[in-house]
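Starting off, we have a lone chain in the form predicted on its own, written out as structure tokens.
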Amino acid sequence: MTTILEVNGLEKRFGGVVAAQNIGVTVSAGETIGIIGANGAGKTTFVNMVTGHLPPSAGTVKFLGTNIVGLPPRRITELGLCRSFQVPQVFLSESVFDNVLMAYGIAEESGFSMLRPLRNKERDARVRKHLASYQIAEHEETAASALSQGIRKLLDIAMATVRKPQLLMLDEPTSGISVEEKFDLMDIIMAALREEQTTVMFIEHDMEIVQRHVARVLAFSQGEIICDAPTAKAMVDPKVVEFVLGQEYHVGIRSDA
């Protein structure tokens, strides 16, 4: 399998505080990986360093064989490594259609070409096809501010994927989503990403979502990866049980087995 991401010796220090250390990960094209850990375990710090939003104190991040440490986030995005944030980054006053249209415009235009009209027949068709992939076409004329949290999350991820990234990193895609919505939302997201053959890594606290959608888990604790294993194995790993899941969750798994 093609190696898409290779992280070695990644570390982040804030003065005397160690937020991440000794992080090493290799990701192959086509994988779907869940990133788990308690609050403050280093999950978002890891994603921020990989995507250029936080400079590491040490280590390398190679994307498709190129060390991307030091590159600005926009350049990393252009290379095909994109991300979403825990809080959706959308234009609240604009319609769903116009949000995705602007995302396409930013992705496809540069320099003086930005002065050209955003809308044309070909781009409009691509926007509508993209909205359909994320099952939000019926909301295309609705302002983002009027959307439910779940639909707003779908819009945010749809905007993050207009470039058809080779690797997408999601920060808690089901955060703030109701129990009734979360499974349908993740089913839609993962189906769209599979169709686009996107490699996916996502931070998630909901273990039902993790077990439903990922084959491999990275478990973080105190800024380090304490387990990198297939999902079923990770769920019963002693360190994961102690520092992430808790004994009560572990007993529940054993009784259901």
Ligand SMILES: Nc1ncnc2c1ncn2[C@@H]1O[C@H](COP(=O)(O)OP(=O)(O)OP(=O)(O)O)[C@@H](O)[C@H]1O
The other form holds:
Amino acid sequence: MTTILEVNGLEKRFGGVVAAQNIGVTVSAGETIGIIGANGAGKTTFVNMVTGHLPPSAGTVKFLGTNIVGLPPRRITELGLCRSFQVPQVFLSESVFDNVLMAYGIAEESGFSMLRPLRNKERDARVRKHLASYQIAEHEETAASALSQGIRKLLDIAMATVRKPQLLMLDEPTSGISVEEKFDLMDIIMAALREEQTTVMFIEHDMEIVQRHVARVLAFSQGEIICDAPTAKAMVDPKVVEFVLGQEYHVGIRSDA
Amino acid sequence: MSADKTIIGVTIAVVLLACANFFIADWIRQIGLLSMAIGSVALGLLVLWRTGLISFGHALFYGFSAYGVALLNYLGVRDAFVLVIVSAAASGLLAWGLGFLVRRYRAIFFALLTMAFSMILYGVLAKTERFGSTDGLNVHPPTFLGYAPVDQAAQITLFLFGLLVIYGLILGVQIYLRSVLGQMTTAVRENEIRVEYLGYSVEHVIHIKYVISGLLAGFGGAIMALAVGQVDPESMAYWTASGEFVFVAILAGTGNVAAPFIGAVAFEVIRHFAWEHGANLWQLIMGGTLLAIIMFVPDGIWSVLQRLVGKKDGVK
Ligand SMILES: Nc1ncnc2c1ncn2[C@@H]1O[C@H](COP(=O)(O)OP(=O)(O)OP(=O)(O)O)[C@@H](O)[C@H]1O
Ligand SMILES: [Mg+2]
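For the form predicted in complex with the named molecule instead of the form predicted on its own, what are the coordinates?
Every chain and every other molecule in the complex is listed next, the one we just looked at coming first.
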């Protein structure tokens, strides 16, 4: 398996607060990884540093062999590392279609070709196909501001995957979604990603979802990775049980999971 | 589809105006010329405004280019094409340079930064004797590729020339506004983080808009210099001129690339008749109009025209 992401000695301090330290991870192409940890454990900080949203205080991040620390988000995106956000980042007053159309326009054109028309039949067709694979085609005309939280999350992720990223990082794709909805939501996302064979890392609080979708777990506690292991093993790891599962609201592992 | 509608409409209007040019009274033709100049600047403001950015200092690029025409005159350049293109390009270049700073700001600071520069330009022009101080400089009647018309023929030719320039500007802006780059308006206004994570630099988007905007204001200033035959700091670089451009932009609305020119005609016509009844009336009418627009037709004259024609799809 080819290595696509290599993180070493990553660290983030906010004044006196150590939000992350001594973070080291290696990710291979094709993996599906769950990031777990109690509130404030440093999960978002980790994703933010890797995707160029926050500059790390120390450490290196190598993506496809390139050191990406210090690169602006757009360069990291262009290299094929894309992300979604805990709070969906979309263009609220624009329709679902126009949101994804803009994502396609930016992904497909560069330099002087940015002066080509945004709309053309072929691009419209690609947008529709993408909307269909995230099952949001029926909301095509709806303004993003009028969407339910779940659909807006799907839109956010759909926009992040337009470039067919090599690695996709999702920050809590199911947060703020009702229990009834979130399993379906996650199934839709993972099916669409499997189709494209996208390597994915996602932050998740619900252990049922983690167990259902990922093969490997990274457990965070107080800014450090306390466990990096196959899912089944991680779920019974004493440190994970003590610092993560013990503090989660979703401790219960239902028998049907 | 509607792109063609706008372009077809503008093409027809330009042809009609070009014909009418030979029959209309001189003062009407002059209003037409002034409207072309002011409309170009307002078109420049439209490009920014669609992205939620406004500039209270576009007299900077307008005045810079107008003085460019006068100074090129002193260097012996008389051809209208050379004068307008070189002066406007100089304004575009100025916008490009300043853009590296301005693109880092938003909202009120963005609006006022250009104004700060325009005040500096005003000061320099008003204080420098070489530039005629507060009296300004004269601009000679231009030649057109060797053709040197006089009297009425000069004005008629200039009007045709102006139409040609405006037509080019409108087509160019229309193509830009339809492009991926030009369509990054709501996106930039509403969520810069998402734009960056889609893979494009927001500052770059804004910088390009700023240059286009400066260039358009430059074309406006150059046409104005030729139309009135003189340049002076008071009417070309003072902040009240910038205010008038914003006024025209609000009056016009951002619905269509032709709107700024319709707004400019309305503005010049009101000004023409108001002035005949004294300067104070002009301020009164301007204030009242602004109030009425903001309260009753916030999307400007264009939205009224659209409603009259009864079509729903905004020609964006
Ligand atoms: N911008 C910031 N300034 C100061 N402290 C911060 C900042 N961002 C995060 N922190 C702190 O860093 C620590 C890790 O925060 P982070 O957001 O990464 O946690 P998390 O694991 O994503 O939590 P949650 O599950 O609640 O989203 C917390 O103590 C938080 O208060
Ligand atoms: Mg978080």
